[in-house]
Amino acid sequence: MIYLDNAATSFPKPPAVAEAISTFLATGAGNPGRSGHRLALAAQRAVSETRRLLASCFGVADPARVAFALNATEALNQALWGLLRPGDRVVTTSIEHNAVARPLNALADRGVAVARVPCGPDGALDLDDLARALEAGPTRLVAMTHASNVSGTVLPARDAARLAHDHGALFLLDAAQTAGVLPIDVREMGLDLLAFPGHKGLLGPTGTGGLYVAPHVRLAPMRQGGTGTRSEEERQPEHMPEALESGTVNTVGIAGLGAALRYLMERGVVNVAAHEAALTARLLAGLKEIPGLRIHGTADHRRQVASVSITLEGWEPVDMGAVLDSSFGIAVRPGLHCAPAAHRTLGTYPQGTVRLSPGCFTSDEDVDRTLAALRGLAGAGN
């Protein structure tokens, strides 16, 4: 199988990764901080080794300030959930992921006001129309993806942060498709809160993925009960990371996810990265030249991650993916990618499109062999 669905998680994974997941269920499944025998105090340091870990990747000083969570969408809700209340104002764009696009949604139900900045067709930021949106009403946070799940285009990230914290908002970024994938250091880019899965870029096991709290940031917690510290409290901590930690964390995948990170650091993140511009450029070259195929996002390497959506004349986005897969053995994601208002700023509601996201284990023979069958489809649909 080629595989090119890496935007919705990482395949194959580094081999690390089932061993470490398997040596961890055979010597050290203890529960994290709730015993002092010897497999309790395993199962803590592979958790605090992985918390650790996480810390290094993102320039984070303080792992404590790294809370575990099941995947980027817990994060981004307990940071959403934590931090509004009624009254307040936020801030975020029209290319964003359900995952912020429908807490925004049920927060706005209660009070929050939420203003969307509209990205250009080719899902770009222009960071004038941000500072407008700024400048319309006091604002207590700006929320935004790192880069567009359909489209790939990276947003300005740092310079984001920066307009929000002018006009005295917090900052939270959605990394759910540049961790491990773009070098994120969370003090240089000015980040309050940042959100990242560990099952995609970072390498890691569906299940994992965390939140970065700022020092200065206080969330209400989304569960409160044990933590394994402080017991005869009967109110929740306030200290990270228990404080957003309640009951046992998923100590098997986190183990996996260490395994990863690993794997990760020592190939290196700026070298992840290289490979993936690469590939995107060989695919994007490839397929302006497929007659009636029309590529929608920026179609240059050098602005997005490797997420390219494309449709086909002749084709409808399902029937190019089901064909792709059993014809071909090409896995893709067709659809609306739980991310129907980026489809609409991009012009592909509702029908959506076809994903081609090549990854860290894709290899050059994998995007001619795709952009091949691409060219057959071209010809069978006309």
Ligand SMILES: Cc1ncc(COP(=O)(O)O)c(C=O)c1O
Second form
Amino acid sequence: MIYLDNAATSFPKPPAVAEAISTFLATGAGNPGRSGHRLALAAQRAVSETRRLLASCFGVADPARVAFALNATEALNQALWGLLRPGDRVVTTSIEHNAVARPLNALADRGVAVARVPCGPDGALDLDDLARALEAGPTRLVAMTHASNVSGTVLPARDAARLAHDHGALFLLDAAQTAGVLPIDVREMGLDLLAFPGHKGLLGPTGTGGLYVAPHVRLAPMRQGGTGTRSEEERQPEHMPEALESGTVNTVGIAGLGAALRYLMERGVVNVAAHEAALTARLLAGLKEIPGLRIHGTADHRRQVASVSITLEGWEPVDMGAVLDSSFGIAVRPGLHCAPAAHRTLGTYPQGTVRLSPGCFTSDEDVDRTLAALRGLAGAGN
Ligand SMILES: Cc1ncc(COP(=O)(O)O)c(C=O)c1O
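Please show me the structure of the same protein in the form predicted together with the named molecule, now that we have looked at it in the form predicted alone.
So here's everything in the complex, that chain up top.
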């Protein structure tokens, strides 16, 4: 099978991930921070070690500023609901995933003003448009994706963060498509909040993700409850990460994520980025040669991550996805990719596109076989 759905979740995972999960379940699966016995301590060690690795991956000085979450969606919800209050204004973009768009729509119903900066038909964000949106009124937060999950287009996060700060706003980056795939340093990029999944580019299991919260940012917790520490206190603790981590965390997944991060750091995020850029360049070059095929995005591997959206004359995306799977053993994702606004921006709403997303373990041969399959479909029509 050729797996080109890494933008949804990465597959395969490094073998060390399954090994770490299995060892953890056999030898360390206590409840972290809840007791002093050896299993609880082993679990605590695994959780702390993964937190330390995440901090080091994202240039975070104090690992306690990273709270675990189940996925990027939970982290984004925690950031948005924890920060924004009626009367606040937030600036976002027109290519956001529903994980940002839906909470913002719900917050708009509760009196938060939401301004959406339109991106171009290739998904690109013009910083002058962002500046104009910021000049239109006092803004609490700029919330945006680092790269579109539909077209792969990379947004200028560092410059956008600087503009946000120049206008007195905080900056939240949705790194669902870039964590583990592009280098991210919260200090160098000026990120106040960084939401990331553990199960995509970071190569960990599903059920993992997290939120970095800068020391000057205070969020109201989405959940309150037991934290294992200061049980005598009747109120939710305010210190991180406990403030945002009530209830037992996904220790099994976090142990697996730790192994994934060790793999990734050994291989080097810059090397993964170079591998995926080369695959994207190869894929785009081949796609451009196929008659009747349209690429919806930058069509330039230097301006995007390894997510390429296409349509093919004579084929509905959903049918093309089904045939690629059933006849060629190629796993892709057709449709709207939980990002209808992005598809409106790209001009592919409501039918959507077929998204091809190679990953860390995709080979040149996988790309070539996919191109051959698509050439066949272009010849056959539907
Ligand atoms: C840009 C973007 N944001 C948020 C999410 C949500 O991520 P998760 O599935 O980890 O909740 C996704 C998932 O594909 C995404 O692509």
